[in-house]
Amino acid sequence: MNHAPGSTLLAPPLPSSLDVASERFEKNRSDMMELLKAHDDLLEVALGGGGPEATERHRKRGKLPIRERIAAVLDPDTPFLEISPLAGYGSQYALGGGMVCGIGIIAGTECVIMGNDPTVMAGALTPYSSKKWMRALQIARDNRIPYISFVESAGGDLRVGKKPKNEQAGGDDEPDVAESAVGSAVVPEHFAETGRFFYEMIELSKLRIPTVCIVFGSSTAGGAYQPGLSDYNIFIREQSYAFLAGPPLVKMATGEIADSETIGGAVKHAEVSGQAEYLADDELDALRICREVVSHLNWRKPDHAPSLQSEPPVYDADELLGIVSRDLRTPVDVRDVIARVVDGSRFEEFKPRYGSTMICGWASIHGYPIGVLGNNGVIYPDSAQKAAHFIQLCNQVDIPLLFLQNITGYMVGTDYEADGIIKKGSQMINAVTNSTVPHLTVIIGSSYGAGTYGMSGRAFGNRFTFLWPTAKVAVMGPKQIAGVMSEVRRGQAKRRGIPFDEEADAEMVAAAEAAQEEGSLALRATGAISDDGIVDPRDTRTVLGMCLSVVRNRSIEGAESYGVFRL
């Protein structure tokens, strides 16, 4: 959609009935602050990597921690949008999974940056770092932005029969690196996953998406193929090593005795093998070279500048803290969220009198046009039809879609089945699936059942998914799950002709409800990397603005498989 430079949408600002002086608002705000405090405390743990001792040992070797490396390569005073910083929460692995990935600006170019944290198990790949690595590759591919990798890894975590400590497990010792070079054949799953990483890296280059690799330390076995498959490689003198087998394995396999520098040091790869395009004197020199490489890529956005004027919302972003209750059964008017995120709080609502539990309309965020879909309750047949219609319209004019999820699912019951809830819900999911404009999703409350599919959940190829601390992700609500299982047990007892123990069942219901409640929490979801991270509600507008800028590295083209039809 084209607009005159500096123009704004003509829609008026949304009215807001939010009572910021109410007891309910204050309770919601207090609960949100408590959740954010717990989240921030966990972020501090993740930022610590392998802990103070491992970090100090790392620094004594003249090396920078991973986040300092990233900060040094970014343009001054530009943000870094970290992806899944709490990966591994609730597991026995270190928070963050021993890897940092995110989006930052290098030499004026938005790039994906993926970096091993060598203070955590010598940068060995865990199930969580592997998922983050794949996500980094996916972001680069889907948004067509350069992929930058900071490699210093012991390879796969091959400790058969051992379980990692339930803490930030530090260590970047050389023996761990040597152990990893034994090879991943003993772990078939890791072997298969590594092959997919290779495929994805090659595909990036095939798609003309540049890949740049800085080797900060050892890059062993399968890890050696990260520079091997990159377009540009930067090695650091007397610090970078890349080889298919380290000294112990070379000795065992061939009888040759040689040190790491002789087998695959930086100078050898720069002067003999030709594996390294650039030889840096130290880490800061390597990061300088990386910036120079990105600067010559001639990377151009097909649609760079926002087409509308950016203006702050008329309502205070701090008020977002008091909108959603910790008890997600409390109704929320999603318009109150929209009014505190979009430019000027301007929102042109689509079909406001029809399908009232689905709020649809046009707005802009930091000058980027956006179509918004938000839940004001369960999805009824008319709400589903309305959403499907709106999604088609946005595809016709190349407008990205923002889904604000607070959904318990599609409405069930005799009357709604007669009204075609399956058919009409499927039409909505079909529209989401066939939509080709970028999708951004923020889960502010519930994300239950098939409703999460209709509202463009992670499985539907949306570009980015973020959670508020109040988010809960599950097949259905905890009470509903526990209640359904109780009804199943009751039915089984009746069929068998045996008495039903009400007291025992009540205990089972309470235990199941508590377990389901714990398992649905935002921290559990983000720990499993089912999203891109939890955001402070006050940062929602900023995060979405960054994402809307990133998606414009790839041309936005509406769907050609269907025109607009009234369902």
Given for the second form:
Amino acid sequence: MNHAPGSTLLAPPLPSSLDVASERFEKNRSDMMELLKAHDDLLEVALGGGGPEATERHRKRGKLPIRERIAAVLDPDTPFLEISPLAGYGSQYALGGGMVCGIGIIAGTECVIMGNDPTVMAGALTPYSSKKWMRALQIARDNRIPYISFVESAGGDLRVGKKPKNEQAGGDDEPDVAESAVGSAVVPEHFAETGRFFYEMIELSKLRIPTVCIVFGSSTAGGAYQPGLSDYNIFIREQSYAFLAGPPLVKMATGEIADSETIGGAVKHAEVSGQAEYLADDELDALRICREVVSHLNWRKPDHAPSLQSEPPVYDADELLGIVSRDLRTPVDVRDVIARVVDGSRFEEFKPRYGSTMICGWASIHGYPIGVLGNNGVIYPDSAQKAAHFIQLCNQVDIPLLFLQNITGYMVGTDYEADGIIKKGSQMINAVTNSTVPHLTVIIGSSYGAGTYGMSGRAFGNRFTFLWPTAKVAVMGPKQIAGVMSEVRRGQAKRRGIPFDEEADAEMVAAAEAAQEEGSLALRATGAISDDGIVDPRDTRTVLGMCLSVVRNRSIEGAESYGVFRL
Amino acid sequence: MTSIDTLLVANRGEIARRIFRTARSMGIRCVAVFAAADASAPFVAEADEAIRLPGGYLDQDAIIEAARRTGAGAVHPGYGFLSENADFARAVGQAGMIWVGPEPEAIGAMGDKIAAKRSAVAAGVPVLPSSEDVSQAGGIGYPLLVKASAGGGGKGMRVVDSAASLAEAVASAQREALGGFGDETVFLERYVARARHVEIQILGDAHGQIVHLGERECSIQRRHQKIIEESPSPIVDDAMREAMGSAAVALAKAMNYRSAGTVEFLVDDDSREFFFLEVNTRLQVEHPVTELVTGIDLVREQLRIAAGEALGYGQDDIVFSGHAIEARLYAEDPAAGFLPATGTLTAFAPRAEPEVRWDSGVEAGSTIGTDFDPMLAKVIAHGPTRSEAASRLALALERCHLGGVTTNRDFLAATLRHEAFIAGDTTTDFIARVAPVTAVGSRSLQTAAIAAAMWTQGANRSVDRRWGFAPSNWRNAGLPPTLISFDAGSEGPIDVAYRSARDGVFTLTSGETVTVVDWQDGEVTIEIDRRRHTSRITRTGADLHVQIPGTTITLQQRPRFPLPGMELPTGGLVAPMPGAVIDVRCALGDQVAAGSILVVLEAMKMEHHITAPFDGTVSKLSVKVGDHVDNGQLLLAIDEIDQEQDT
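Same protein, different form: I have the form predicted alone, so give me the form predicted together with the partner chain.
Every chain and every other molecule in the complex is listed next, the one we just looked at coming first.
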């Protein structure tokens, strides 16, 4: 930036269009608080891991629960940004997916930390923990931050044919997936496709991103490759075991009878096999050593200091609770959100009088400059072009992008097709796709169809995606889906010349709408790990600030080229 | 009349600073001399010029040489060291400099206690019946006191109740006197069971004018040293003041006394009789109480008199106003028999209080060693009444931020607030008789721990270079509460476990809600369930000195990650203070009985016995004779003999 350090952007604070005394605000706020309460209740369950009994058994073995391990490794009093804490929501697996993943600060270094929760199915891999694990690796690679793993896993879930038991406390309250109209719980996967995490782990090392592993318990078969593929391994005396096969399989395979300690105990690995670099006396000692290792990594951020002065927004963050209605059809001026998130509420709007459903402009968060794109309605051809233009401007000067999604999609209809909505929308998608500055996405309301993609949704290589509790993510709005399906049925009946049962159709429409609505909820999305988690709107600024710091572990270099713009 | 333009102060610490203060106000340049151990002391830095002494403060030649080199025309000896050394006073004069004190002859005459007593008798000053015939009590009667002629500080002193034990007491007093002063002469004296120590401040000029400035009572003593002094005495009325003052002035006149001096008396609390003890031919440590009630700067008067000026006022011009009390703040441990304490004074921040004077020789960061008297400061409060002065003084002591070295602060404050003190019942046995209690309540400890925890989290946040903008302990999902653990000496662990909520609010797992209102580098303001506390806090290593109402509590933060093998072995015995190992009375593997002496340390010229806390076997022996050990250093460890295993 060309500003002197300590300066702010020169744009004045945004005015607020929010009437905090209005009934609508109050209603929105109380709805939001209700959603947050439900979210907090679920978090409470997730924090319990495998439940109090399993945790007690774990403690009795002298072991710390995974969250205590993570709390202990962090620099004291620093924040922890947990990723997908409600993974597995809506499935029969434990909330959280049997793994905790997040970004925290160890010895002054931002690290991604992933740890098995051994109180959930002994830390066995589930489709959810696998996906979360992949996400942890992706965060490390995309942002170039050290990767710390706390391994205590029984390996793959070998219980073929048996329905996974929901081990988490309060799991009975979970919706029954079989009865659910949306089958998001089933993740089709074959063994042949698995194991990519091993590939990614060793790739991190090659990319000069250190990987540090504490083996907290048994790390068998596939699990043994986690320490195998880490740069630094810390084993705990009489507690850590790593082997390709434990005593039962060794006996089956070769007839050799040996105990765990002899095959792959901590001392064996520290003194004989050389698999362990550090031999810790106990868990706290292992965590202490882990901190020491990170402290020597010489981790430097290419451009860590915020270039602008941080100043709090002029409006209270609490007011973010009353902006978005539960009924997403109620319009929202995204500038009211921006005004409560960015430094000093300062926002320099780009092309304010053109393509006005796409709000673009410059701001900063905790001193980090950012280009903001937010939706004030459906995307028209002119708004799409405006966005494409703005994304290129930010890439030109290496400014990360923040997408505030509240988008029902690209405008349809004869006039807009004539105006080239396909090609102009594609221009925007081309710009989003090929933009190389970090993208942060917050879905505050609807996120439907191609709008999800165009506004840098999860599939478009953004660095982080967070949802407000009011978010809904789907291919289109529930009403539209149900209505389209009804139209299709009506057409079929007509073609076949059979009478159309209006009554039955109305029931089907209502059922489909309800099912679609349920399936589009933020909790569903986050349960499928299609984002990084739901955040309290009041925390938006904090979360984005942390993300903007994390992305700076890698140099920010805007795109120099794009795909061919269809003009 | 000569004028002094440069003054060398042949002393250190608080008294050097105090003399500088007055001298400077009179336009006099100040020269300090200092021993190597004082190289970074505040008084050295404050002097206009300072000369490092090759040895200590008793090196007369070096001091006179320093005065010569710096062109000092006068030497002020302060108190202690060479202040009552007639030879030195003479040498200063012979070097052509002004001695700020009485004539060498007066110093010499009063230095010999027996001779001093004779002078007192000659001047008609009442003295304690005494006898140089140590074979029998004679007219003195029992109980009586055996005292060393050359003594002081209680050495060579014995109380004898009956004729049967006289001979043995005399013999042992003689041995101690010989060892202590190189002179075994002792004498017998009437013993006053309930005594007070009251002294009269006198001033005499070179023109024959002598006045007294009233009395100071200095009865509250420990280890035969005063710790609380006041003026006026609660038992001295105008008539008694007049009688004592006249006696003191008569004695001074007989000596043709010049400069400031003090005539010390023993007062029988029951009969209110007073008896001459001795004359101190120097400025007293406790001189400020007289200054506060008379408004007369005694150092200024000393300098004026030394320069030959006349006092310019008479006895009738002396006006007494209100009451002043001084407390001597020492680095010492009242719980361990007032043993001197050493260390680094990491926290030292007196607060500005109305009518409270701090005369200190230290500052935050000063090292308190064993080379010199461990007095940190004199705190003097003035008030219209005795009880107001006492409360002011107590509050000033309580509000001082103090840590790093064990001090008698809490003991002094407890004394000043004790009903016996308020009642004026201050005989010389006050401390043994009253034993003021200074225990800190568990609630205070908990409050201090919460303040320390909140300050520490703020300190941790202030060094977060990554996410420093984010709220403390921010979580979007949840982690267990953050736990910080402290010890307060032997009390501990004191745990504070907290989670952060919005807006700087923390919820403790113990139930309280704590708001951090303000965080500064050395201070935190918190509200615990709406009750607001501002605590000054100093951290050095793991130690946190936390100011709470009434005192400073020192907490030791427990490490988050105890280094394996660093814990004290069970049954480990550590040195209670720094010192030298002079005897080891056990060997590795020895069976030792509870109470048996295992190691003897010498520290501060006193022996300390390390005894077995229980029956056991010596499992570790880390020291040998001649080793120097630090406070807290492991000496040895004992495995307790397990009765069940034994049988």
